[in-house]
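Presented below, as structure tokens, is a lone chain in the form predicted on its own.
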Amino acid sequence: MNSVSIGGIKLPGIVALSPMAGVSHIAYRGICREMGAAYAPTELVSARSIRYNGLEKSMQYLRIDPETEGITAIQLFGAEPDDFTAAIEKIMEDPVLSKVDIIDINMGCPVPKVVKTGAGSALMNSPQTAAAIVKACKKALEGLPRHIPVTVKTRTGYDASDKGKPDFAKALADAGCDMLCVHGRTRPQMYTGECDRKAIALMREAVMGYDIPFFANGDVTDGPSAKTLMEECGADGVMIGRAARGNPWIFSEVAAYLAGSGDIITPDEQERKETLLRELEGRCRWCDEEIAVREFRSVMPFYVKGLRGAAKLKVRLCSALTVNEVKEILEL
């Protein structure tokens, strides 16, 4: 595998894990480092927020830990150049967060409540406001002892008769974007149907020239679905999304694979269910413990699925409401 540098930071790897609402928790980001991500950005973070409540409202999305974590990345989203401004100056003047490694702007998310105030894939029908926010995230963060890379996730297309943005995924390195991530949906989409691999490498063949990073994501489940989209869209590396959701072991997996190995490790019963609980014990090392049982209960069941007795494990875990009694459900 070729390594791979985002605005001069090295990556450890070529596979990483893409940012995902309730699962992109700090605790589970460092589980997915020691697993072999190659960095996991949080989860999607509101720049206008941030800029009129400041940094503690969003401060359980938007914690990092460098030891843990290795690369951090933090993922803002917003529709105004002057927001992300605003939340990269604040970021910026707190002790933990300013040691942020990576910014991503999130450019695909295809939620109604975001796509309705002009975030999200509804920047993909902007360009010039994307291309705009690019140069003010760039602009933020110039000056800095260090260089500070701004990179940006998106999709495919808004609408349904999309096959790809080229200009789009253009407009955003002509503006210098440090790395570009598409996911192979358009926002009609959602998560349903299947990866557009043409679309997105149309979007590839876009940047070639620019000398930046470009990663494909979508429908990778295993090794032989990440060589296939790599190889099909000329990306140099791959995010993983729902597939990574209780299964933090596919990162090992997925990079033995695209190193030739044949090597892959397989986690027993046991194993599963002791990471379960350990996601679980170091998320509630950030709230309190009814809150952090309550969120993780949609998580939960992807790390029993496959179990012996999965189904009634599900049930009882999504009524759990102590570390406690979901030690009891996996009798450990």
Ligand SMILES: Cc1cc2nc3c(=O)[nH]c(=O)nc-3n(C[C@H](O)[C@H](O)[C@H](O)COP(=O)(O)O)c2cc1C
Second form
Amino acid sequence: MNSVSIGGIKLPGIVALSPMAGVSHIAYRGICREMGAAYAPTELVSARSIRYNGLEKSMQYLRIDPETEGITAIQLFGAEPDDFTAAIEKIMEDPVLSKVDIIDINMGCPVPKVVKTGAGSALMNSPQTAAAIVKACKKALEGLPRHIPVTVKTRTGYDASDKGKPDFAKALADAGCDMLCVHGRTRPQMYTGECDRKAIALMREAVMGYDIPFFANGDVTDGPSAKTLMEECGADGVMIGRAARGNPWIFSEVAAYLAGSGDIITPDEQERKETLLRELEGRCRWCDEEIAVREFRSVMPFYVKGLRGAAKLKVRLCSALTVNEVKEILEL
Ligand SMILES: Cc1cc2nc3c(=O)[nH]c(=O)nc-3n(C[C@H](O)[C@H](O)[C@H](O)COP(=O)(O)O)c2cc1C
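Moving from the form predicted on its own to the form predicted together with this ligand:
Then the entire complex follows, led off by the chain already shown.
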């Protein structure tokens, strides 16, 4: 298995966590890293909000911990190059955030609230603005003691009829993007339908001549699906989203499969429950316990999926308010 470098930063693997709002918490990202994820970016954070409201308002999404996470990446979204410039300037003034290794730009978010501002997947319709954003980020990061690469995560199209956007991929590479990750769905598909590997391959092909790594994303649930996605798209690595919710073991499983080892690490019931608790306790370090438990309610069901009595466990976990209640429900 070839190793991959993003702008000179050598990744410890080729299987990464795909950013997910509400899921990619700092506590979870550390666990993913421990379980073999090459890296795990933050969820999307508004560059405009950082510019006008400062870092503090977005800190719960922005915070990074280079010690537990290894390679850190912050994902920003926005529609104006100047917002990115200002946001990066602020990030670089913070003693911890300035240690970030990678700045990722979201050009794939399909949520109408984001798209109608011209951000996320709307940028696929404005290649010039998208390129200007990449350039603005690169410029804002120039002259620092460390090289901080700029990556982009996008989709295969803005309209349902789109079957890949090779020119868009090229425009990003021409602007100096240091890595491109493409999710094989169009904006209107959101997360429905199947990942279009041919459309991803078309975009991969378009940036073949550039010396940048290319990650594919969409519907990876295990080793074989990751291998098919990589092979059919000619990708250097994969990002895993939904199948990684409550399932950080997927990173070592997929990495082992891609490396040709048949070892599948299946966590037992106890390990699943203990890891759930560990993530919850990690989340509690950053905010009030009740808020942490409430926020974690959307993730806990994924940890107990498939366990004995999962249906009842899920219902009870979703009404818990304290860590002790969660422990009691899980009999830990
Ligand atoms: C709940 C949820 C939140 C997401 N949030 C983000 C996000 O903040 N940034 C981003 O680039 N993609 C986001 N995505 C998209 C995923 O990163 C990924 O591209 C998509 O789920 C397809 O990969 P998968 O089939 O492995 O899930 C989100 C997806 C889900 C399901």
